[in-house]
Every structure is written in C-alpha cells, then in structure tokens.
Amino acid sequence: MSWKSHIVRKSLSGIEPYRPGKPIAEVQRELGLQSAIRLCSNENPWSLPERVVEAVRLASGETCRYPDPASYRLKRAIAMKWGRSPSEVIVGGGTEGILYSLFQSIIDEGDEVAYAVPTYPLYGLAAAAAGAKRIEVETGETESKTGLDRLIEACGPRTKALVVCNPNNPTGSILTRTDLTALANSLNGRETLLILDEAYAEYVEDPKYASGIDLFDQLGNIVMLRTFSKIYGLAALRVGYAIAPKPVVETYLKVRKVFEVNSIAQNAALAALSETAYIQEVREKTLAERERLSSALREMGIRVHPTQTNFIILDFQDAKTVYENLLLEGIIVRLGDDLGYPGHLRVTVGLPEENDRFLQSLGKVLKRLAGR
C-alpha cells in the first residue's frame, strides 16, 4: 500500500470530493419509492422550445463524427450576443469544465486562488486540482470590516484569481454594482483575474446588480462565466462559456479538452441562444413560483432568505433531519452541509405541482418531527 500512498498527490489528501444532489432513480431505488421529485440542482424544469428539441434530434444523427473542436458557430453567436470578438470567447463543458482548464492554464507553483465562503464547492476543488493554494474568505461583516474589505485584503501578490459567484450559490445574494466595481478596480494592475460566475444572472431582479460584462471594456482583469445549464434548460448537455481577455483565451486553448463539447450540446445551445421569448417566459414563471413558494413557507413560520436566483434557502436548526425525512417523502432538496452552509436547506423552484408537493410534504414532516 505504501507505493499507492506515494503516488497520490499530497495536496489532495485532505480534499473531499464534490457531493452532487441525489438523482431521482437513486432515491427511488434506495428507499423503495414509486415516485420522487428533484428540487436539489437548480435546473429549469419547464419543457424546452421545439426549435431546441429539433436541434438535438438533428445533431444526434451525426454521433459517429467528432464535434467541431472550436465550437465555431456557437462561439460566434455568443460573441455577437455580447458584442465581443470570438477571440474573447471560451466554450467548454459547463462552468465547471471551463474553470478546471482555466486554472490549469494560469496557475504556477505557489499561486493562490481566493473565493468567498460559503460558495460553490467546485471552485476550491478546481483550484486544488491545479495545485493552487486555496484562500477561503469569510465575508461576514464586522464592526471594522465589510465583506468587500475582506475580499480585497485576501488578495496578495501570489493571488492569481479571485472567484466570485454572483448571484451566489448557495446564499442567493448578490454583489452590487458599486461593490463589484470597487472590487474590480482594486484588483486591476495586481495581475489578479476577477472571475465572475454568473450562472444565475438571468433570474436577478435587483436593479443594483451588474454583470461583469459591464466592466470588461474598462478593465483587463475580468472573466465572465455563463452556463446553458440553468435558465436555458440544457443541464444534461454540459455546455457553458466565458468572456475573457484574449491572452487568457489563448493560454486556455493550450490545455482545454479538444472535443469537450459534443455536437448535440453545441447545436442545442446555438438554438437556445435565439429563444429570447422562451427565456423571458421561464424567468417570469420561475419568479412567480419563487414568490408563491416563499410566501407559503413564511406562513408556515419558516425563515426564507432573500434570493436573486431560481432557488430558495431555508433556515432549520436540524436541517439534516428535515432533509432525511423529506427524502422519505420522495422530495430531494439540497442539504446545506454539502455546500458549506450548515443549518440550511436549498430548494430549487420547480414546476407548480412539484412546489405544491414539496409544501405538502414539508408540512407533514414538520408535524411529524414536532410530535416526537
């Protein structure tokens, strides 16, 4: 066994693997349930537009061929959407795949990657995989420092990247335009990339929010990440993109997986980009259901955090017990412990009938636990 211990990278010895939300089939198999609903992964539950479905069907007829390694058509459509050059666009296997390759392309020995916590756990995993030192920043405010102050102070001379999830997963909060501008300006000239993961940007209502693209022209240190896995409804196809400075894109292309984004994903994403009416409809329905769900939960006496995403965060003193009892009811939500946010449950806004079933089941669980 000694040789095996020697082979494994020492820097990964204390790293826990990412724990994704449970699949429906797994819960049904483990608990012997006839049905279950999945409200744990912040997916778009509404049916896709026919044009996207047709793009998938047509592309599936060419599965014997390798996909376009450059994602030529999709890359140009994304560049046009944002008014950028295709040379400033990265297309990859979701934001996760892009981050792994991006860190591989920019991290040297001794470099750091900073990020606020709690946040999406894969930032730390991707940084560790690249050999970076991970700087986790607690951003709670104190009498002398704000969360913004803490982020700025955490970035030293070896900090190659600061990753900010905006809106943040799992808290649902945003970094405002004022704070984002101040943060970007503080890093400009420090040779630190500000990487903004905007996976949930399409759901934001707060007028104080600003996308990183608004700062991209002014500053040279911004990477904006977006995904087709959320509001576009293509989670199973694993495709995302980034807008980044040309030198970053050129270096990224040296290490990225050549055929990472398959033909079906490229064609579906290309079709989805033009479905603006569908995106607006999904946004409106999601926000309406989010408000209905939040109101019903508050009436049950549950604390619901403000959110700018397609999920809600609930406070529970014994969140794990509530989570496990919901599983017995066939309701799959996300345990905050898995996201570095203990004492909370994260619940995706689902279809109206799914949200109704969740509310009914939660009421039953809380009544049962109160009677113990």
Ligand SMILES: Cc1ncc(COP(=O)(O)O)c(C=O)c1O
Given for the second form:
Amino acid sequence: MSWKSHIVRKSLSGIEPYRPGKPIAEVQRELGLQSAIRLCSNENPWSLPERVVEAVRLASGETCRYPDPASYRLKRAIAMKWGRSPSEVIVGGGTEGILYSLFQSIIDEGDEVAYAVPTYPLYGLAAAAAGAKRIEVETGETESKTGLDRLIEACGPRTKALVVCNPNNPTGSILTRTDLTALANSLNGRETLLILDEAYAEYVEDPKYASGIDLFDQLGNIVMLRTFSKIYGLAALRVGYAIAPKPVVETYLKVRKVFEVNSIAQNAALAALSETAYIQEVREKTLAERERLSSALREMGIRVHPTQTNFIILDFQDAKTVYENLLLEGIIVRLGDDLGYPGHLRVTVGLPEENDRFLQSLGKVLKRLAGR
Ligand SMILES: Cc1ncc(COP(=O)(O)O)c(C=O)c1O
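The structure above corresponds to the form predicted on its own; please give the structure of the form predicted together with this ligand next.
Then the entire complex follows, led off by the chain already shown.
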C-alpha cells in the first residue's frame, strides 16, 4: 500500500465531502448563462436594514486588528435576549463552526453521535471529523411516535450527543413541544447532550412548536443552536451561537478557533439582533411568498409538502432530470439526493421576482419533459 493511502484517516474513508448548493457565478460560467438565481441555500434574500449595513461599514475600517476573541458585546446581547448568563453562550463561525468544535470538545474514542435522517448533512460530517461513531435513525417523513421511539432506543451508554434539527432540513417538519419534552425527558439523567438546531425557528407558525430553551432550566443537558445565516440575512459573514450548559461552554473554549468570528460579523450580528421589526417583516413576506409559490405549484399538479421553514419540498419521480433542466434555465435549486432525500427538490422561498422566474421556468421544463 502506498504512503498516500496510509496517511489519510481511516475513519474518514467512507465519508463524502459536503455538496453545497451551486454558486451563481459557477452556473453562469459553466453553462454560459447571462443570469441565474439561487434558490438552493435557504438564505434570506431581502435587503438588510440600514443599521446593519452601517455596522458592517464601521467594522470594515478596523480590518487590520484581530477581532475580539470573546465576542464580548455580542455574547452579552445574546445572553440578555434569552435571559441567560454570558457564561452559557457560545459564539462561533455559524452552526457549522460551532458543531465541529462542540463535537471535538465532547467526543472521546468510542463515543457516538445520533440523529434522525434525512437531516442536515453537517451533523454526520462534524461527528466523523471528531472521530465519533455515527448512529443514523430513519424516522420517516413525519416525526411519528414510532420514529421518536426509535430515536430514543438508538441512544445507548456511549451516545454523547443526540442532534435534532427542529424544524428539520430537508423535510420542513417540526418536532412538537410534547414530543420534544418526551425526548428530552428520556435523556434526563443520562450522559447524552440533546443538541437542538433551530436554524429555521423564526419561520415557524405551528403553535405546537417550542424552542429547546424552554427545557434548559428543567433538564440542563441541552444545547440550543441558532444562526445569523437565515432570517437575519448574514450567511456570508459566518456567525451563529449556542446556549449551552457552563461545563460544555468551558470545554468548548479549549478547542474552538480563537479568532473564528471576525469583527464585521460580530458587529453586524449585534446590530441585527435588535432589528425585531425587520425580522417580523421578513418573516411575513417570506410566509406570504411561500403560500403564493405553493398554491401555484399545486395548481401545476405538483405535490408540495407542508413546511414550517423558508423552503418548500416538492415531489418529483425524476428529480435529477428536473433539477438539471432548471439549471439550464439559470435556476439553482437543491437536489434531494444530496440531502439523503431522493425523489425531491428543495426550493428556497426567494424574492417575488425570483419566485415568478422559478415558476415560469419550471412550467417550461415540465412541458419540455412531457413532450419527450
Ligand atoms: C439545519 C441547518 N442548520 C444550520 C444551518 C446554517 O448553518 P450556518 O449557521 O453554518 O450558516 C443550515 C443552513 O442551511 C441548516 O439547514
């Protein structure tokens, strides 16, 4: 065997790198298109409030300095928002950055990380990077009782973390307050951390939904992850946070990248946090557009799954062909296959004009495919 196959970590041999949604410039370059739109990464496409833009501008004048490694002001503002102590707050490079360091700080050899599938692929990748054994539990499309039971049963004495994506990407479904409480209670007294990724929480309408923060005081072994990449509109700046038990935060600080969150991101996130009217407005506009998009798609005879997020899931028998044909039209959506969800396309709710262009192009593509 050559040194090349010896040098790589064996536990990563079966792992595929994350396949992100395609950038606009790449699609235009590869397909020779004049314009393309991105409805593949569940970003907030509405323009930012003036105060956040100003915060970015101000911090960009200080780029010769290292950022505040403690994210002091942002951490305090987050703690205040949730009524917690700053010592229970982690600020990191998005959910992604936090997950990688979090697993590195809690996983010992032989430990497991469990999660239901299909879900956000980063959990498996971050777990593998920390050397954890991955326990993937098929719970089905809706979080049925049996799915929940399977998830609870999958957690053994070596399961250090159970990750729940709530609302879930890519299905758009939620775990209700009742089910979440049952799940959390089943882990109470065990050495398993319940990690709740609530990246899409601000879009939820269902009154049966509850954030994990409600269980934090009662149970303790909970980590709530939030991001500035979605409704706050700061995906490019890479900043997110977690509310976590103090001992977890302390261990996390030993392995995290010290200057991971740059000054522009810290300043923008701080300004964005107090933009409650903007958040409410984006939520309303997104939900209205989602409804308009969903009705138009149903009228076209397409099955649209119920969702509590800023993306919709569509059923297509041959999703790959539809995906590729949409690309040729300059429409970038997400292929379910890349998210462990074959037979589906995931489409982000965009600006009204983007949604119109998507509907028009999809109609054209389906007509073309029907005529083949
Ligand atoms: C479930 C979930 N969590 C988190 C994120 C955001 O990650 P980040 O905060 O690293 O941008 C996404 C983005 O697609 C997501 O789908």
